[in-house]
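For reference, the chain that follows is the form predicted on its own, supplied as C-alpha cells.
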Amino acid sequence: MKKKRWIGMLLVFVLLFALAGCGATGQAQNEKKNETEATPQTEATKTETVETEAADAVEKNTGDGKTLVVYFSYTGHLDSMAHWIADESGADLVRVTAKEAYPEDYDETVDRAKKEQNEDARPEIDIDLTDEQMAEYDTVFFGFPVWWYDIPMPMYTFLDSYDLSGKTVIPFLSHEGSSNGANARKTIEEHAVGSTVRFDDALSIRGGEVDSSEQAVRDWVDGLGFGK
C-alpha cells in the first residue's frame, strides 16, 4: 500500500515537471516570436525616420535661401539687365569690377580683354562681398557680356574666389553675335565647382536691343518663379 502511495507521488512529481517544462518552452518560443515580429517594424520606423530627416534637411537648404545677383558691365548694358532681374526678383545686387579699370576707349579694352584671355590672366577685382554673405545664398543670377567667345577674365576670378558649391547658378548675357554665350557655358560648369549650372534657362540679348528689353527681362524672371 505504501509502495503504491510512493509510486503515486512519484508520478505527480514528473507530471508537473514535464508541464513546467512545457510552459516555459512556450514562452521561450513566444518571446522569440515577438522578438521577430517586431524586427521589421523596427527597420521600418528607422528608414521612416532616415526619410523624414533627409526631406527636413532638404527643406532647410533651399526653403529659406536667397537671391543674389551678380555682373560685369563695360557698355551698361548688363548694369541695365542685372538691375531689372533684381528688382523683379527682390534678390540682392552685386557689381564685379576690375580694379585696374578698362580703358574708355572701346578698342583698348577688346586688346586688352583678348591679352588677358591668352594669358589666362585672373585681373583682381572690386566686390562688396563676403565669403559669409555668399554662403547665405541659394540662387546666384550670373551676368557678362560675351568678351572673346567667353566670359570676361574678371568674372573668372570671381567664380575662382568663392564656393558656389550646393547653389543653383542662372546665367545671363548680352552678345554681338554669339547668343548661345559660346564657350561661357563650359566655363562657368567648370569653375562655379559643385554647383547646378542652368544654362539651358539663360537669358541671352543682343546688345543693342538690351535698352528695349526691360519687360523681356522680367517675364523671364517671372517665368522662372523667382517674381516677387
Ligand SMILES: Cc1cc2nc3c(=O)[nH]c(=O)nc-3n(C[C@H](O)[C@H](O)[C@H](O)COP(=O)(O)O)c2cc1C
Given for the second form:
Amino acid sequence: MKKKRWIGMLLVFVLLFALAGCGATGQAQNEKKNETEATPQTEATKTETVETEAADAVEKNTGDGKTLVVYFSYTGHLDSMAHWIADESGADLVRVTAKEAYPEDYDETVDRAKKEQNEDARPEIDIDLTDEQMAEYDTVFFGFPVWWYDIPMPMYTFLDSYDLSGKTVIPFLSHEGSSNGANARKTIEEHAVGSTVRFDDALSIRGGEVDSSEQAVRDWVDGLGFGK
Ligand SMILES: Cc1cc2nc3c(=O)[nH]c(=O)nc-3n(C[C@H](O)[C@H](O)[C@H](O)COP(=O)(O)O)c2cc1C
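Mind sharing the form predicted together with the ligand? What's above is the form predicted on its own.
Below, the chain from earlier opens the complete complex, with every other chain and molecule after it.
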C-alpha cells in the first residue's frame, strides 16, 4: 500500500516536472524566437554600416597610407600622364631615369633597349626615393612605355629594388600598338612581389594620343576613386 502511494506520488511529481519543463522550454523557445527576430535586424544594420564604410573607403581611397606615382619616360608621354595623375590624385610623383642616359638618337635607344632585354640587364637607376619613404605608400601608380613588348629594363631595376609587398600597384602605360602591354602584366606581377597588381584597371594610351588625353587620364583617376 505504502509502495503504491509512493509510486503515485512519484507519478504526480514526474507529471509536474514534465509540465514545468514544457513551460520552461516554451519560454526558452519564445526567448529564442525573440532573439532570432531581433538578430537579423541587428546583423543587417551592422553589415550595412560595414558595407557603407567599405564603399566610402573605395570611393575616397581612405586608406592610411599615401599614394605614389612612379614612372619612366623616354620621349615624354609617360611624363605627361604621370603629372596629370599626380595632380588629379594629390599623390607624390617620382621619376625613374637610367643612370647612363639613353641616347637622344631614337634608333640607338631602340638597339640599346633590345640589348638590355636580351641580357636581362638591370641598368642602374637614378631615383629620389628611400626605402623608408616607399614604406609610407600603400598605392603605387606605375607608369611605363612599352619597350620591346615589355616594361623598360630600368623599371625592372625599380621593381627589384623596392619592397612593394602589401601595396596596390596600378599600371598606366603608353605604346605604339601593344595596347595591352604585351608581357608587361606578367613582368609586373612577378617582380612586384607580394603586391596586388590591378592590371585590369590599367590605363593604356597610344603615344600619338597622349597629348589630347588629359581629361581621359583625370577621369580614369577619378573613376578609380583616387580623385582629391
Ligand atoms: C626602345 C623602344 C621600344 C619600343 N617598343 C614598343 C613595343 O614593343 N610596342 C609598342 O607598342 N610600342 C613600343 N615603343 C613605342 C613606345 O611605347 C611609345 O612611343 C610610348 O608612347 C613612349 O612613351 P614615352 O614618350 O613616355 O617614352 C617602343 C619605343 C622605344 C623607344
